[in-house]
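What follows is one chain in structure tokens, specifically the form predicted on its own.
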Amino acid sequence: MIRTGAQYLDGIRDGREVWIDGEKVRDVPSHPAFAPIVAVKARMYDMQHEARFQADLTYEEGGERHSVYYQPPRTQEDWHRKWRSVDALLQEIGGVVTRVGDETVGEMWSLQDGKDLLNEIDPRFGDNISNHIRRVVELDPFHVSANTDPKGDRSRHISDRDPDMMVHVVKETSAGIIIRGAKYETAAAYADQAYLKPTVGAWTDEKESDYALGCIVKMGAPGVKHICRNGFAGRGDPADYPLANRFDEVDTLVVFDNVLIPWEDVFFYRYTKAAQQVRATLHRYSAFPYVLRLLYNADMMIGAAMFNARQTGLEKLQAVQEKLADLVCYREGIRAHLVASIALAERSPAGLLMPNQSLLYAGRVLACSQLPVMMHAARELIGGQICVTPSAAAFNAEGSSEWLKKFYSLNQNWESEDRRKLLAFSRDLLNSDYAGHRLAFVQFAQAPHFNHLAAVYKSFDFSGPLDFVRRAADMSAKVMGQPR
């Protein structure tokens, strides 16, 4: 059943070992670095129980209500409802968050698409993934995904490095497997569980490898340690950094120090063919919510830039309109790819409806690769005041406030406080440490750009263009059968 915010908070008070800034965290939900983003997740859970949101955030099955975020997609309407659920959440909280669960559960659907391959190893493993997909729907956990390993010196062969540089199996027991290593993961310190999967994609002829591992790890399990980067929340006045203080999604180095994974939580291990399948299909569903988040990021840039143009009376200038149009084209390009990927959705091997892969991956390349360009366009539209405006304290202090109110009041509709708020928001969106962090995160959250392009190459059907050129050039039909 759908959980409440209080149930979620109780769930992550499980004695987990969390460190940040050299401090061992006593209580994750109340710690200043985690409290704002944990409150966002708790609010999401509570929204599911409120009448005004229930139709968008939940669905009924078997007499119980479940989260739309975790509903396996079988129809186009399922995808549109997921979109509406994200819209309802982000509009309610007044910002953009990436890790809420819907963006990672799709990785397990991808694994289910390879169930036949898992059954080649052991039929139990295929059943395990089906059971976990059902449990996610029924128990409504905060489910995230363990991403990249530390890896170490990659000029050296895996066998020549410290084995703990990548997660691996060290022992089999009657109760399950024992694993060691580490993974970087966003939101792990305040999530319930993570899907741990391999990041090695360059196996050659190995049939088995201790690093070819896929499983579910409970984030409060014995031996799991969370070592977090320092947070942005609390680093400055929320009036000056409104986004960083509310929506910082804390990243964690999750250490697995001889952690027992029960057999029912194991999807595959020591089988490189399964690991290769996972890497090839990992994002066929999860790319959709990631790209969708960037649509809302584009909306924030457009809104901030347009407000500034109206404040300063520049919106009628052709040069300003052209730059705003660039932002709009970026935004609408993302939306077009998402809409088209649903309209031309494809049936997956497991019978789910996956977004059209070529269109979805092409949309991801557009959204991610053009984000730095669009952020700079927004900076140019808003101007240099986002980097020179004094703090909120100066706007309120005797001796400076009167001058700042004079120079930051534009007209009767735009007084100094609204001007200050827009500039503070824009700085945090485009220019702050938090903004730089978010930009880097977007570029690597679903692997780097060359992997995005590889996904486009592998998902695009080249037969149409090839046949068109063959006919236009009057070449023989046999050229279509030539190997690549």
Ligand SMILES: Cc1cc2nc3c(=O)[nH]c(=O)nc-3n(C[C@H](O)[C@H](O)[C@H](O)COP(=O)(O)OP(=O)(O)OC[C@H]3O[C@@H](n4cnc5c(N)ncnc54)[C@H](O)[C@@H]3O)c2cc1C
Given for the second form:
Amino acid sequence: MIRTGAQYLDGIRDGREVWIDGEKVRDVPSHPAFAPIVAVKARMYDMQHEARFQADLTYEEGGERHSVYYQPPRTQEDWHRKWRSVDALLQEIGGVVTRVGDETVGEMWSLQDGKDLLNEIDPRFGDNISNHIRRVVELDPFHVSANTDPKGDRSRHISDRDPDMMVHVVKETSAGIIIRGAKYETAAAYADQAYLKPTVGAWTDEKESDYALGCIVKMGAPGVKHICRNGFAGRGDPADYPLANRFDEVDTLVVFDNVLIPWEDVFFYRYTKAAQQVRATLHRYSAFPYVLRLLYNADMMIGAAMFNARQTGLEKLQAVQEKLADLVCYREGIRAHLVASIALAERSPAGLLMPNQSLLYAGRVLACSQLPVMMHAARELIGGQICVTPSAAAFNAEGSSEWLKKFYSLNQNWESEDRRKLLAFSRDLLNSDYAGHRLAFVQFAQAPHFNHLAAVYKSFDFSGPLDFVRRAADMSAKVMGQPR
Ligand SMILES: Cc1cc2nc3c(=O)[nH]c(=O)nc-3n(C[C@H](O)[C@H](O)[C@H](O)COP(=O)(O)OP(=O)(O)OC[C@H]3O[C@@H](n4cnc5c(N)ncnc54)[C@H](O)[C@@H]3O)c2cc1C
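Provide the structure of the form predicted together with the named molecule, given the form predicted on its own shown above.
Next comes the full complex, and the chain you just saw is listed first.
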């Protein structure tokens, strides 16, 4: 089944407890901070029903249509179709959104790859993950990710901290487990469910295993409280902040105040080995859609910088062309990693097709770590006018408009209103509060940089370089036996 936008809106009107700026939100879909991004998600659902998008966004199985976003990948074509489905969405909405479901669902496929481990704890848990993977295909909920606890002072053992600093089980009942704690989650306040799992950390201490918990939490369940950061939408004139007003993906501190998780939604708990497995494999699929978003981010920087260079005639200068080429290399570097990760895809333990892990994780490091440098390159190419240009109101007000029209009109193709729009777009992409927030999102939302590097280290096959050096240096074969 594929849902409609209206069904999605009905689903999140479930009486959930949502707070923003000290205000209790009465209706999430119509609240100004949420309305634009909720509309994007609703549009995403409606697109699946439209004939022109159906081939890219849906597939048929057992006489039913399902979402390509949630289809477990088995072939290279499945991955190409996922790419096309993201392309169709971002082209349709005219911007970049990341946490809209497809980018988090793969975390459950990773867990299924460790199903044998779950079965070691209890065979029911292994079945639960398979059931949930099927359930998202069949019911098309909006699924997000809950990894990061507040954690507290990590120089102290967890037993010496407030136990709620990390989500934990407080009680087992016949209906399920009761959990307490909190997680940071983007989009939780307007999503249907989250896959909650242990945070990044050294999962080696058996004593912490009470905190080694993986489950599905319904975002409107009793005891779930969403305390959101303040929104960017509605803060300034959309004419001045066109991205912030349409694509702000509101992040939430989700508090779990004795929340009942029914047994069928539990994947594991009190099992440190499962936490280790989750952290080692979490992004093996979901890194792909995450990195893919950065390709579109790069396109926005290239488009803005190139338009500016054309408007002002700077495009003809070789030094400017070289700076534009730097942006293109970044963009093509991301594309090359994504294309190659599909071309050299690998079979997973559960029989799915994973993007080539070493290439995908190396591509994530390139895309995320170089973004600050590339944002600065684009900022520099567009020049100082993105910081000093007056607001749209000044362009329209009698007294200032004639002067602004005069100084912002460049030639017959570029009149002042289009130049103003380009500068406002560029400011919101590169310089605004929202731009800074998006940069932080990219650096942290799918784990921080050190964790991205750890994934590269674990997935790269060091035997090739080792053997090459062994032969080149004429060392004995014995050295290859050294443990890593
Ligand atoms: C905009 C945004 C959106 C987010 N959305 C989500 C979401 O949807 N779901 C979710 O679960 N989480 C989300 N997060 C949280 C994100 O996953 C965390 O911020 C991230 O895992 C880092 O955790 P932390 O913030 O507690 O930083 P810390 O753990 O306090 O780390 C801070 C810094 O300390 C250093 N550091 C810490 N530990 C180590 C180590 N072991 N080795 C080396 N260096 C280390 C690193 O430099 C690190 O960047 C989001 C974060 C942001 C900023």
